[in-house]
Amino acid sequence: MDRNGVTEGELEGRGMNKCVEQVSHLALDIGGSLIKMVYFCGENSGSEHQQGILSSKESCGLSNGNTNCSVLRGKLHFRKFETSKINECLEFMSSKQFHRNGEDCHGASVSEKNIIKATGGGAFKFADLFKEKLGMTLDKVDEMNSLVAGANFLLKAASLEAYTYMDGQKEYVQIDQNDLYPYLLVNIGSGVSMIKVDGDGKFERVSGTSVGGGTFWGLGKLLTKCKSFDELLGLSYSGNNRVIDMLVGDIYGGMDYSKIGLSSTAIASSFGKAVSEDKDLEEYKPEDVARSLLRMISNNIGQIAYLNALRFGLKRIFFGGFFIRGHAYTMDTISVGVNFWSNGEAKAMFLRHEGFLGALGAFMSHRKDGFADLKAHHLVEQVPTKPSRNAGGCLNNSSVLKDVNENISIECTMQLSN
């Protein structure tokens, strides 16, 4: 078992244990709540120093005849850590010898091998810590540039990346590369940024809100006994927000307010019932509190996103960021909100690698340092295990909720300039 409580068998299943000597590129997105990591791992083939490198003939074929390059075949891997537990990230990197892999990395110099592409506020905040603990320098990449670059790459290169989710139905959307732009990218991290994307490197942050994933986690931590985002999200599965939220039907005697298109089950006031009930916090079930909180924040984000899409005449809205976690209730709430406010004219779309846009964009910036091209082939997914609960209703630490992002890797080829 490694220092994060992961068995060697699990590491092998994720393709991590076998790639200690093969990692050639690594990038981080260090946010206020989470650290997201993307790294490339070459295939286990060939000699010790040529694992994952295609033959000259194959390289020329994949690189459009450019013989002055090497082409690697392998996988992009994804991993996350809580920023408050950054030492776990440092220990993981040390145990996997990421700080050494540049030594035999296709001609990388001693100075190049200890440089990591990094984005997010933590790239500035923790730069000295990475230098002190691992001897690694964080090469800072602009956060918005990284988010957009990561989203554009996934939408154009990865198959089955975007999908809609409503009423329990998940439908993948085929993206026409020639008709991708413009679109609205809503990145939900600790806070929320809304970015109008007009092309590669062409974007504008048009809005945002401070009510995001950090709000859910922070308020949830204060209101329940859950100690992590995943525990809180898992707790919301069994909750009933109607116990706490004031509905239209509560105001109108169980009836709809049909004149303005509001059903009796529509939320009139989040947490509104708590005002009229003489109850202490302890008398409410924590799962109901978690559900109400998740509903409130998801509704708010969906509505603000649509209003910004309407402002710029955008019909396509992509939601990313680790707040979503592939969570059915979160996606359904956002989708219903966008559908309601747009009268069915706009759709919310989600991304399989939603939480790693920034890290992937930072990874793409290696292009300036000898990484010439990256081509994705297909996705490899592992089925997440079902989490168990403790006596308090929260998820056990040993079975933390597995989100879709941690169980997917991208098979790809990476072209390096010689």
Given for the second form:
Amino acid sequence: MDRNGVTEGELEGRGMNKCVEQVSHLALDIGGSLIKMVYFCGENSGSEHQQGILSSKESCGLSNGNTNCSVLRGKLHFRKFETSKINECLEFMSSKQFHRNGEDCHGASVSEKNIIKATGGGAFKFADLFKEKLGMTLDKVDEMNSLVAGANFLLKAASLEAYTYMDGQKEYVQIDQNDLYPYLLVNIGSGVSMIKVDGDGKFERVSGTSVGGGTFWGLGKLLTKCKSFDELLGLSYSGNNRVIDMLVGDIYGGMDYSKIGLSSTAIASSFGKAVSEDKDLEEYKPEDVARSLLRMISNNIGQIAYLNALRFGLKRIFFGGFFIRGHAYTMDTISVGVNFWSNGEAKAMFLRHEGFLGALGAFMSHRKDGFADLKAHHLVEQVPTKPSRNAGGCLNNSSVLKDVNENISIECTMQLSN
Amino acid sequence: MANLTEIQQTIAKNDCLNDSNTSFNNTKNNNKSDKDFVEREAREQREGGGEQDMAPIGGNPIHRSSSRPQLDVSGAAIQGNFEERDPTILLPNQSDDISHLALDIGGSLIKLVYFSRHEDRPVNDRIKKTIKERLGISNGNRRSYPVLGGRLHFVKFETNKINQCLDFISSKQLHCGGMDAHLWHSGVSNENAVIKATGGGAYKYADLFKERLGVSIEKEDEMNCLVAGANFLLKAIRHEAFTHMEGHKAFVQIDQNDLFPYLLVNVGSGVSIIKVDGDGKFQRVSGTNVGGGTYWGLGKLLTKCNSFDELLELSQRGDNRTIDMLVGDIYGGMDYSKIGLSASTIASSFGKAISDNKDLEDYRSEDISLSLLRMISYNIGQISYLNALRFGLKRIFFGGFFIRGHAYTMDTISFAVQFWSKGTSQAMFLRHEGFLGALGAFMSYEKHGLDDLMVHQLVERFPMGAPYIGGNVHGPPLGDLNEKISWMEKFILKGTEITAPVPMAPPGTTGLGGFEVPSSRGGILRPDASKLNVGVLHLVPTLEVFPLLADPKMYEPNTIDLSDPGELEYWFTVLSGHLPDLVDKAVASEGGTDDAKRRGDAFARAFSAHLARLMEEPAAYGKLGLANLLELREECLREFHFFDAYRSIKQRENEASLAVLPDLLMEIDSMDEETRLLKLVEGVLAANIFDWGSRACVDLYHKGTIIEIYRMSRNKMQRPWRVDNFDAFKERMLGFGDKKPYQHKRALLFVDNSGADIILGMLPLARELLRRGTEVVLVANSLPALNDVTAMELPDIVAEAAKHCDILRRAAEAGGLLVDAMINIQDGSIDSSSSVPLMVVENGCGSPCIDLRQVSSELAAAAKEADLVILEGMGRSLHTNFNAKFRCDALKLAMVKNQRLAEKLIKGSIYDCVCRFEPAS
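Right, and the form predicted in complex with its partner chain of this protein, after the form predicted on its own?
After this comes the whole thing, all chains and molecules, with the earlier chain placed first.
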């Protein structure tokens, strides 16, 4: 790699247009349902990259003492597209001219700059499409590697990344970097992967389930005719699952089955009431259906995650993946699931950049090629100063529908080296 | 001969206790049977007082019943005042406590377990009594209160057709406490009657039960019931548990002493996961709300199916790839091999519905159903495994209505467990899976006496009849044989439907977060085929494990494993081929009347249906061995009231053989000891040629008289035989070199056929043993099977033979077999005391084969002092027990009258002989 120049850049979270020309180091996570994109935007778009160069021994070479390095200041941006609308993604990339920017910024050869780091199944599936439309080659990065690298990066670098969510209360958790491992990473995408992480690059996929975000959306679409995931989530917010779920009380005549610790409001059987009621799908409110579905899936994921954490004696469970997208009720259900099954011993934690672990990890692999020695702690995350959606403890309905983490850009410096 | 027709009629109604009550009252008596009855009555009163009973045998005893031995027809022939001698009030102080019905009223199904006490019981006939005394069998109870002989029935109804269930209970008077029903008839108030029930519906329908049946429902805790039911089944039924992988069932033998702890996963509307540590010791450790209700509920919303079964059936033809997002869909058809996910693994259930621009209506219901089924089954399997892992449990049993013996469901769950455990853990299922709760509720009655029931005391039967096909009721309960026959005619229509193969979609993909495709052979997973039939459990407290088995735990009666499709098909052909001849014989044995013809027809249909069912699903009736198959045929005959199809043939052959016996004995007596022993064994093998169970022999019969065949057969007896341990046997008996002759104290001779086989073969051998001072116990069938000689027939045969032979006469007298004959043979009494006894005991079964784990208590008692076991004939020494090891000397003698068996077992050919001697191990 020929990356002698140190580039610095900063991008505004929402001001994509400001930094069009400075966009570089793009990575993609092309999943079954969504394409997640992470890209770096250097600061100070107008003035060329030389301005951003810092000679920075102290900021780069802590571990390797590499003096021949440069630091790029800027912001990481996050964006997602539906996989079924991949053309939007292609157009976006084309309009931002990612491919050419890289070349311009770093003076690298065309062939090298036309390589994009990508993970997720789509990196294989759509490789030809990217080649054809953008002339870009997707450099495939292992999905699990990416997830873990992304999560490790966030947990170590971003101070307020992890939080718990119970009863509508969001609470940030300060993670001691030295006591991070081992932990269970539950990535809820279309399906769910559960990964035991023991260190940087040290991990094992220990479990998973096919009942994930794709199930919620797919079943939800069939059941409610919702047009989008967000719409479905929005519906679930005002729904009442008791209409369709069979509760313990429904079976025991309103009583608890206290002998085994089940309260009358516990769900005995998701969608179980549909069995005995002589109602068609149309007679149920889509809101209620969405709510039942969400509870079923969140609870299930929470349970399987807890059982796996228990199995390996892991105290911390981090949930990520686009399914969560900061949706209060989803997190609440998962948290309740973990809390219930662990008798309060384990807590579900969520990541602010939950949907972008894979993309971020793929992005990090740029560094492996070009800036192998850069440490995560050189990157400083800055919570956007805007009156933010994530500031409040309780997310209200409207905020839920906005994509929270898409708007959190991370201010950071990238150290480039040979 | 007692009037057979009446006995049949009586028996015809005995399926239901109350029916039998009625029929006892209604049956016409004729003089002879009245007389028999009076005699028997008097006899039993005397026996009650402990007196020696010397009354003559009345009539030709006929065995009956669809169950084991002690079910003696002479008992069932009792007519007259039923109440006075109600044989079932064995618990005089507790009869009010004994209820016979328990329910599990679930959201979709009502499961009913009821117990009918056996109307027949061991008849203390004279000979048995004598033998018992001689063998020192006490009649004292071995438990605090006796386990009653009886039957446990399993029946299912749909909850939304609860009235059918109420009608059923009402028509059988189950709510009145079974045999105590006469109290009900006589107007005794039923107000305090209580039925134990579990399941959510126990509350919901309590009023309905009160109103319709006048009984109160007593609610039992659901978990308690589930666990009690599972514990009972796993302990009491030999092959209750099975694994199900890729469409293949394999029954698992659970060691009773190594059962706990285990994980019980009950998949009902929701799922309960219970860790069971012992009887009544359990904890619900987990569960999930994604269960059967979710499958059905979501399925109903998505497909508009009207029933659970319909939805399940849809799934058979589904292809989940149209809706599920597979790893290959994400990876462009490639595997994600690094983490072991193949392209066909389901990455996201229903995930494809996201990107497809399709509405619900655009998807096939079949595909939706299959996606849903896989999603839920995998999830259950996964969560169960994780819990088993958590507590270090090896065994996971799955039960509950969601499973329903549905092959694909079981495969999917098994696959999940197998996948996640990397093969270290296996999912197991229970044959009575739907009945755990109901059984547990039944167990919750105090003093049901089933707690310490042992596995060898249960015999499962599969009668043709309404409530019994798979436990589902397909119509009103059958009142009598007539109704059953008519029902059979209808059943056949249904039967053909069942046997027709249902097309299956090619094996698709499965997998959840990483499942490979279970490579199920599509054709195997047919909807109905996979369902397991649940039979009627006969509780026979008098059955015991044969005490001379070297290792009862390792004992497997069947030599031929019918789970080999080739074997099954062969025997299916053999038995089908036999059928017309058997029906002819059976009809003739009943006088060839129109009624007999109709019954014969029904029998043929029924047995064909059984065979078809088993061909389709060899595991349908549990673990299937040849012995079970042969016994099924006999049971089926009895079910249609053919109690002894070969009666006249047996009689004819007995007479012919007895006629030549004196000459044979004379010939034998002229030989020296060594020659004699050889000739006797040759004689046994030669005489074993007579076998109505063998097609080849049936053909032989048409070519000559019995004696001609016997002579011809004996002349062919050239040693060495195919399996020939005769020299070892001879050395044991007569000594050789330094070895001294060994005199056995008591020999058990398991005899086979009537006619030449017993009279010219086994009796002379028995005589030789007696002569040597060895006590001889002839062990014969309790109930007729083919032309096998029965324990009831033997005394007459022995008496007849004894007329020509002093040795036999004295021994028979000493053994109490000739007490009546003594009057005729005046000079016999002088030296009778000097002889060792010749005795007869029944073996406890009515099959051409014998399972030595379940023999009569008499035989078990007789065995205690025995040091030589001789098994004779194909059924008892080849089909079963060929590989059985005994703690004493054992001699297995048989002529192989089946080419295939000869090739398979001894690498020989038809008419080869087996003389296998195995000294005490």
